Structures are given as C-alpha cells and as structure tokens.
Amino acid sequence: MESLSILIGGRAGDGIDQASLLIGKLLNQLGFRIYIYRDYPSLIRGGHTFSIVRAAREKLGAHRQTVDFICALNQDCLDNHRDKIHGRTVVLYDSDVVKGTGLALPLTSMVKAAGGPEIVRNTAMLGGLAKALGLPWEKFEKVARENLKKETEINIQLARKGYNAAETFYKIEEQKKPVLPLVTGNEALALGLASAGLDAYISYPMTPSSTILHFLAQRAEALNMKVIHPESELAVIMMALGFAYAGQKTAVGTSGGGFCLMTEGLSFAGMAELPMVIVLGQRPGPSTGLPTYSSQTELMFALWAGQGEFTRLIVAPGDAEEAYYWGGVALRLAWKYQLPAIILTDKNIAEGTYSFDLKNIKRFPEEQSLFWDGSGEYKRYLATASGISPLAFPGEAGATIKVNSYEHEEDGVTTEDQRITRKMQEKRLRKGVALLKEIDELEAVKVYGKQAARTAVVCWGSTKHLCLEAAEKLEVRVVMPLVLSPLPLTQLKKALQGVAQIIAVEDNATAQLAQLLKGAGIKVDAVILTYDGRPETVEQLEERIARGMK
C-alpha cells in the first residue's frame, strides 16, 4: 500500500472534524505518516463538510484524486464524491439516511435505539470502518477511549454496534516506525513561538488564524504567557505596539481583512522601530470572499503594506514543521532587528493536521538582540553601522526611552530636519542589508526532486508537498523559497543553476510569487494557478505540469 485515503463527510454539526481526527489517530498508532485535509463551509450547522485523512509510510502533505474509502454520513457527501472512488474504493454509509451501495449501516437507527444523540452517529461510523480495515476492536477501543472525553461510553457503544454490522475489506499492516504528535500548522506555530520566547500574543479570531488564540489561550499559564482577545484589529496592533515598547515579545494573528486594518499600526512599528510577528492566515478575497478556504493571494499585500518605506521579514512555510521552526526564527530576527515580520501561512497549513517530528527541526538562531550597556546617555534610535539600536526599556535606570512615529533624531525627538531625515532613513534601512547577510546564512530556499533536471517548479507555503509529489513522478527540480523578503537571491540563483525552464506554481489568480522573481531578474517561463479556494490533487498538479514542460 502506498498510501490510504478515508473521506468522511456529512452535515457541519455532524462532528466531521473530530472523526477525521480520530481516524487520524488511528492509523498515527499504527506507526504511519498522516496528513488531514480539512474542507468546510462557513456555517455553524448545514451544508456539506468533509475531510481526507491520508495515511503513508513517508512524511506527506497533499492529498490524491481519489480515496480508499468515503463514510457518508449523508447523501451529498456520496453524491459529491463519486469522482473519488476507484475500483477497490469502499463506501461505508448510513442506509438510513443514505441511498448507495457499498458497506451498509443503519447508524441513525442504531443511535436511536441506544438513546444516544444524533452526534454520535459519526462514532457508530468509525466503529465500522475500524472493522473495515481489518482492525482488531481493543485497538480501536483504546484509541477512542483516550481521545473521546464527552459521552465516552455511549460512544464506545455505539462503534462497537458499527464494528459488529461491519466486515473486513482491507488488512492494515502496522509499520515499524515511531509514533509521532499529530499537530494542525497554527498549533506548530504557537509552539514555534512559544519556544522562542514569546511573552504576548493578541489577537481578534479570524478564520484561519483563530485557532492560534484558542489554543495558546488554553495554555497560557502552563507556558507563562500573556494571551489576548481585544474588541478589534485595531486594538491588537496598537496593543502590541504597547507591549514591544515595554520590552515584552509579542505577536498577533488576523486574515486579510483584518491585516488592513493593522497597516497603520505596521507603518507605526517600522519607523518606530517597534519590534513584533504578525501571523498573515491568506484566504481566498476580496473582502470577506470565502472565509473558510485557503489561497495564496497576500504576498504582494504583506510586501507593500503600510505607508513609507522600511524594511520588513516576511518568511512562508510549507508544513507544521516548517511553521514551528520559522515562527520561531521570525520572533528572534524581529527582535534582532527591530522590526515587524510576518508569517504568511494559509488555510490549508493552518488548519490541516500533519505528523509532528522535532527531530527534523534546526535549532533556532541564538537571542543575540543588542541592548544598551548603561553607560553615557541612551539614544533610542543611536545610528550604528548595521543600523541597530541599543535596546532599554522602561524602568530601566538612567534610560529615558522615547519612541516616535514621526520622524525624529537619535533621542527619539521629532525632527523635520532634511540631513536628520536623510541620516534616519538610511539607519533603519541599513537594518535591512544586515538583515539579508543573516538570512543567506540560513537555509532560506530548499531544494527537493530530481537536482539534475533542467526543469523547476517554484513554489511556495502549502503547495510545498503537492508540488514535491508531482515533481517524484515527472522527475523535474522543486526550488521554494521560505523568505520572501528580503529576497534570499543569491540562494534563489544557486537552487536554479542549470535550468532551463522555470513553471511557477501558485494559488492566486496573478502569480505573485513569479512577479517577485520577475522584479528580482528571475524569468519565470509559465505559471500553474488555482483560485477557487480549494488545493489541487496530486494528480492534477502532475498533468498540468506535464502539459508545460518543454
């Protein structure tokens, strides 16, 4: 078996998230690599929500054209999937509810007559499709009873009544491999965060960074943290500008629409030299436009954003993995260099749920921010060779710590001065080159697939393992960049030597990622795009290329 797909879908309410998630728990005990991609309409209750859980003996992160087996909890989810189903696939469905053919289980029947409440339908299923797999029951038991907090032993009741009407289609081999923490790309972020110090995090929820807020708000006194959800965009920005100057390591979470409102607040941190991470969660725009799917369409928002000219991180990983660690770094170099970085993530990374391992992640660069020795008279903004200030915060003895977001000289006073000006605009922007020179000494563009090919797919965020899958097959070079400003250009030139064709890939309907590297000097020779809020299957991703390759 290569890898296993389980679609399981139904109404929004039907408690889909949670199967899927225990699905994926399921087969994470058996030792395999898992990836849950999760789809949902912006509704509290109604319409059609489903998840792929994928399960593989490598690391993966994208899902395929079709599934081994669909669990319909109604009939859109099997009216709307049949496109997925192969020859070997197996629908498991609620007979009551559901006209197919496949494994049939009268689940809402079975809860009725158990008097449980309808939610539990969804763990009558999974009992079934534990038999299925071939599973024996003390394994599902276990996993269940470690994961199902609420209404434990009528859901237990119920999947042992599911895995008694099931049969057996398929034997699930465990792997001899480590079990490894499942974890969604936001909760890989706050960890990042977490563990590179992080003293604040604020936040107004929106989809798909709220989950940050939630789960740091859970931990924040395990970890020592301040978490806080403000009436607004507005009010976070403008907070974590407040908890920068008193010296406290802070980062907020927000959407595009919530990311406009913060603009001021960005331009605010830039000249004042303010210190602080925005997490971007990208979805698909304008305004609202579908709150609950992902896209890849605020690069060139995050890059221009604000008023003025100052230098800006902004880095974009591809998996919770690569959340962790660039979180983390991004929180260390904001602090360096005294200024804002953002973390473009999307809603696939956000909310879909990848295996964890800490293994596979670099250390973080070492805390080296510059701060004041206490000697002679403190200058907030003292204009050095690297353009990087001396740190002192308030309360700090014989330190009057004046920030301005108006132009001002060394002692944080406003000035209109035309040589002060001059002299303050080249100090913050000299931060930026120095900034650069960190970069390029950390791996700021990774290389995967076929290194000899003369064909490159450049990517960047979640299309990182659909394009490295496609790129498996079709044997081309995947180059993708996870700093995207300032441009790591010279890595960028050395991940491309010896290609002849470049074919950008991207979920936006404009090719941001390419009108960067055409701004750079790197011609890219065809573009891939998807913008109907969905991410394509492997599959898809493979033929397209095909069709473009030289």
Second form
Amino acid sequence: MESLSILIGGRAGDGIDQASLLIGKLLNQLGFRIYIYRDYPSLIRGGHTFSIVRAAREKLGAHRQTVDFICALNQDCLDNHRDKIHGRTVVLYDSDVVKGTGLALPLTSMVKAAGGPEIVRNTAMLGGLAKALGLPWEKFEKVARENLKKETEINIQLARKGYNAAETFYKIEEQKKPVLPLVTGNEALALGLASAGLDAYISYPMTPSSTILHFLAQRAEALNMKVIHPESELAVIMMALGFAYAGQKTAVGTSGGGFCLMTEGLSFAGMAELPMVIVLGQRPGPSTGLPTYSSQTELMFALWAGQGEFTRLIVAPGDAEEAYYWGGVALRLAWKYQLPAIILTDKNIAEGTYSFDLKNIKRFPEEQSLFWDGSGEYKRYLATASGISPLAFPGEAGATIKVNSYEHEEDGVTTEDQRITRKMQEKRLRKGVALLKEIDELEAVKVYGKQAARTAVVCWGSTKHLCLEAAEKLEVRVVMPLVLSPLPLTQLKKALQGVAQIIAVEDNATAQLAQLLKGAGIKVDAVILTYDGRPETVEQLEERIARGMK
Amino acid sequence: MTQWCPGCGNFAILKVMQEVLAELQAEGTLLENIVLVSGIGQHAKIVDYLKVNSFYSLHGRAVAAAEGIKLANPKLKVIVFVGDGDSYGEGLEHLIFAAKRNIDLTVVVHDNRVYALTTGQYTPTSPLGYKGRSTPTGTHEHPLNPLELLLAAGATYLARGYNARTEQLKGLIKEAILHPGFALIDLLQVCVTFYNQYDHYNQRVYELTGHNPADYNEALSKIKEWDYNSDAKIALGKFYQVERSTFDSFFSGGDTVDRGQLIKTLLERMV
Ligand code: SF4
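Now show me the form predicted in complex with its partner chain, since the one above was the form predicted on its own.
Below: every chain and molecule of the assembly, starting with the one above.
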C-alpha cells in the first residue's frame, strides 16, 4: 500500500502524543486516511517515547518497516530507529541536542531565544516538518490554531521559525476525499456504547482502558451518563451489577489485572443473570507485565474467568470502527440475553488513532429486552423456552424483584433442591443457544484478502490490519472472527471453505485463538506469534507468512 | 422455612424488619421503592424471608452493589444487611468508601463476632484470645472498633443496637433509614451456637441518654468506651448524627438527550 510514514520521538514529557496527533490531523485535512501508533514506556517523564503516523489513500491500521520522516527531539529517537531509514528518509532533528545528519534545526536555541517553554520544541519541529512535506504555511497554521488551544501564539511563532529554517523534500498532493474524524479505538468504543444506550460507565483507572473513563467523564453531562471512578475493580463490578439490577445499562473498563479482581462479580452476573459489558484492554502479563504495551493474552482468561458454567458473549474488534459497532452490539445483546459481555481490545486498538467513518457502521441489533407485562406474580427467573426471563426493575408496583448469587427458584429465593438446580442451570445455558442463533445472523466472521486462496491467515483483534496489508502481497485469504464466545462455528467453517492450510497470527506466546479453534474441530497448521509487546511491521509478517506457506 | 438455629439473634432482627417495613409502608413509603441488599453469611438469609425487592450479593460486596443500585435510581431506599466478617473483613474497603462518600444507604451489621456460616472462626470484632476453629490457641490480634473506624471515615449516622432490645432496635433502624446519608448500625446479634454472648451483654448493656449525637468528640468518646475487648459497659443507641451532602444527590440524572445527534457533533469536532 502506497503511504507516507512519519516517526516523531523524544523523551516522555516532550509532547510527542500531541505532536503526532497534530501531524495526523494535518495530513487528515488533505484527505488522507490516517493511522497513528503510539509507543511509550510506563514513565511520566524521561525514557523514550515515539509515534508513527501513517497516511494513505485507503484505510489502514499497521505500520511498515521503514519511515519517510524521522523527527528526532532526542538522541535516542535517532539511534533507536536507524533501522527504519530507507534511501529517501528525511531526518529532522534538534541539532542543539541531537548529533545526526539530515535537516538540522536548532530547536532548543530557537525556543530559548523566543522565551518559550521547552515543550514548544515539538511545535517548532512540526513547522519544519510542514515545510519538508511541501505544505503551504497557511495550511499548517490553520490546523495548528484549531488544535493548540493553550499558548497558541508562542506555538505558532515557533512553528513559523521551524518552517522558515527547513527545506522542502516532498510535494504532498491533496486527496479529493472527504475528511474523516480521527478517533482512537477507546474513543470509538465509548461512542459506540453511548450510541447503543449506555446509562453508566464505571471504571478504576488501568492502562490501556483509562482513556475511555477520561473521555466519558469529560462528556458525562452532555451525554446524560453517570461516570464513576470507585475505590477498586471489586467495587466497579459490584456497582455495575447494582446498576443493572436497577435497570441502567452499564459498562466497566479494565485490563487483565483489574479483570482478575472482577471475576467474582462476573460469575455473579452469570448466576444472577445481570447484564453488563466489560471492556478488557489486553496488555502483556503475567501480573503487571508491560503496562503500556500490547498483547492478545486474555482470550483464554476471558473465556473461562469466573467459577461455574454460564454463557458469556465475547467480541474482539480489530479497529476503531469495529470497536464502535461491536461495543454497541455487546451492550444490546448483553441486555437482551441478560448476561455478561466482554469486549476484548488491546493497547494497539485502544490507544491507536484511526480514520473513522460513521457511514461504515451498520445498525445495531434492535433493542428488544423482554419486559414483564404486569400480569400475575412477577418471577425474576421465570423459566421460558428461550431461557430469557421477563425483566422488571425496583420501583415497579406489584413486582418483587429478587436476584440471588445462590442457586434460586424462579422467584429468586435461595434453594438447594436438586430438580430446581438442574432446571435453572439448563435455563441459563439455554440462553446461549438463542444467543448463538442471533450471532449467526450478524457478520461475526469477516473474510478479506484473496477469497479463493488455499491458504488462510486467521487473526483476531488488532492484528487485523497487519494481516490485511500482508495479505495484499501474498495473495492469501484472511479470516477474522469478531465473536469468540459463543463461537460462530458455522460462519467460521464457511469462511474457511476450500482452504488447505490455516496460519494463525496472534500477539501471544501460546496461540490462544488456535487453541480455541482446535477445541471446535478446526485444525490450525502453523502459528505466527509475537509476544514482545510491540506490533510487528507489515514486512516482518509478510516474511513469516511466506515462510510458513506450503 | 427459616434456617437459623433456635434462639439465634437473627429471628428478632427479622421480626423487627417486618415491623419497620410495615410502619414505613403505613407512613406512605411505597414498598416497591425499597431494596434490601445482603452479603453472604447467616445474616444474608433475611432477604429470602422478606417479600421485598432484594439483591442477595457476595461476601463482602453488598455495600458496593447497594451503592450501584442507589446511584442508578436515587429514588430507591436501599437497606443493606451484612455480617461482621463480611463487611468489617472482606468488604471493609467498600464500607469505608461508602461512608467517605456519605452515600444514602442504611447498613445493618449483624455483628455476632464470629463466622457462623463457616462454623465458628474469629472475625474482626472477636476479642483478643478468641478460640475458634482457625485459632485453637486463641487469636493474637485485637478486635477492630468498627464504629470508631466508620466515624473517622465520614459516616453521618452511627448507632449500636442489640437483638435482645427490639423496641430500641426498631427505632434505630427506622431512624437510620430515614437519615439522608450513610447510616450504619452495629447490631449485636447473638450467635447461640458458636459465640453465645447473651449473659455477657445483658450484664453490661445500657441505653445512651443525655448524649449529644451532633458532637463529633462526644460521639468518639462514647464510641471508645467499649473497645469490643475490654470488660467495659456497652452503650446502646445513637452515637452520632449529622447532615452532609450525599454522593447520590450528584447523580440524579438530567434530561434525555439525542445521543445520535450529539455523537455526530462530537465526531465532527474530531477531524
Ligand atoms: S449458627 Fe449462629 S448465627 Fe447461624 S443461625 Fe445458628 S445461632 Fe444464628
């Protein structure tokens, strides 16, 4: 795929995040589709942090081996990324603090002379980049003014100095395409949940899910949503269960460590048939692992977390648009079937920035919770054919609504009766059968790449775009399940028809999707695994797939 | 139908609750707006025995669930039954934070100072040297004074009741329910099977009189009179009551909004 890649890096605290978003927004205004990858250590100040901004004509969500620009605010940035330089890479660097060759910009002294704070170096660098890209100053100034709301004048003044000090290397052509919003996976997920009717979001901060909490907390009033940050994940999940009982659609967000604490509440949700959505942002473990990096290691955990046997919905979106849609679907289905739904994301999706087109989002399944009609005695756990019991919420006259973590009778009162125990366990599992039927009507498995290819790459979550781009050159089929529990086996088998070889691509060390498929009778022939917290580049994956292909 | 031992203090509490609910209803509270929440333990069975909305929750987690219910629908009166092991042990963080928030809940702690459902182990309020199945030579730790802890945490209503003083208990529970804010009653509930304290309590309890519950320091000194360990007199009644803004009042919900339009506008700003 033809694209432009720009890497910008410096110490944590140098404003790399903001700068890379501004680069993205600048190229976005020219009609390009954007993807931004953020790489930062678990530090507030110091260390080395960088972003890669990619712009192309079509949607994307991965990065390549080399970049066209390196914007180095510190020496590490240049030294760590020499392997990303190709024949025409332009290196822009703050020549006051970095030794290099390329476009030397004395940013530190420029900023000092103007009396600006050190952080403004990043904007001065961007001014230089705009010139190097061959963009007119006015174009840059407009985007910068719209986005730099704090200390705007000093930022613009220094960007102009950077611009004047640089030379032009490229001539970027404006694309005749509509300009799309740039949205992180977490922002998209938050909006998808909101759109599907979320009433409350409850979360204890944990990377990479915290930005959902921040995003929704900031907009809680406008959205008329209750956003709460309680004392722990134990409180989070129990509060969410309380909200569900009282009739409010609720989601919680966390990562593996927080999810560990939530498992008792998850199991309770299964028994009490209380709907809720859990956003599980994966990152490398075990334990604290690498807090700010990415992995796909919680699939097995999500599948089996909690004691006892109960139905759960697990979805795994692969980019911002899918996060929006599947977030909404998860909320709707959790309520319809009165069960917990888990949305598996990972740091790459959660904190990656994507071009987002609302027009690509399909309609969510209709909101169709089954409500009590007010006749007869209300039974919270009425055993129906589908297993779904009519809902009523406290405050409704004539209904006594009892939920229970113990095994219970239809009216919610504790029982240890053998016959009822069997009946209620069957009722709860019956909902899974109905749920799977509904999932089969959605596009729960996507097929990309060369549809007739005899080799299929199977992937899930954020490896989607990496596989799509690698598949272009290799002409393989790409099969991506978006629902992982209950597993849409019929759709999967159809997607894999005529395939002679299956290669699973995953960000974990034990091939968790391959294990899941094996359990369902689909044999995976080869696995390509990464587990260093960083996404692979397209070229690396191309090579590994080519080697694995028979 | 009830599954408590004959003589268990829980029977008296159940009866008191039946009366309290009937009185509230007679005074105009709609029963459908009441939710009972329980933890896990002998105390928790009470929700099965009352035909009222209920949320039979997990060990230690009743208070957090109750907070969710109250925040979701501030109209509801949420009454939480918990045990001492349940809420002063496993669920202590939630209790402290609920008090800190002054969320409008009523928490009734069935404090029998023993784990009864799991057959007689020590709890956070068992006295030093308590011999239970997990501490056969006696505990080596002092009990917690829960009222002192909750006062420091920010509770705005604190009282102690006793299941053998049902008239007083009824008054306290009703008052706590009507108190707008976080109310906790440490209820001396006797477990006849594993830790029968009737004689001990009967000899020492007295009713608080001439006490000013609005005075923090006076409340503190009365609360510290008996530390759940010494052989002091045991005060029953209301130690503390003040009014302070409640957490739930900040979440009463606004007007409905057109989410679809709002999301479109938000996205337009993200270009
Ligand atoms: S074991 Fe103790 S608390 Fe439990 S029912 Fe018997 S007397 Fe009551």
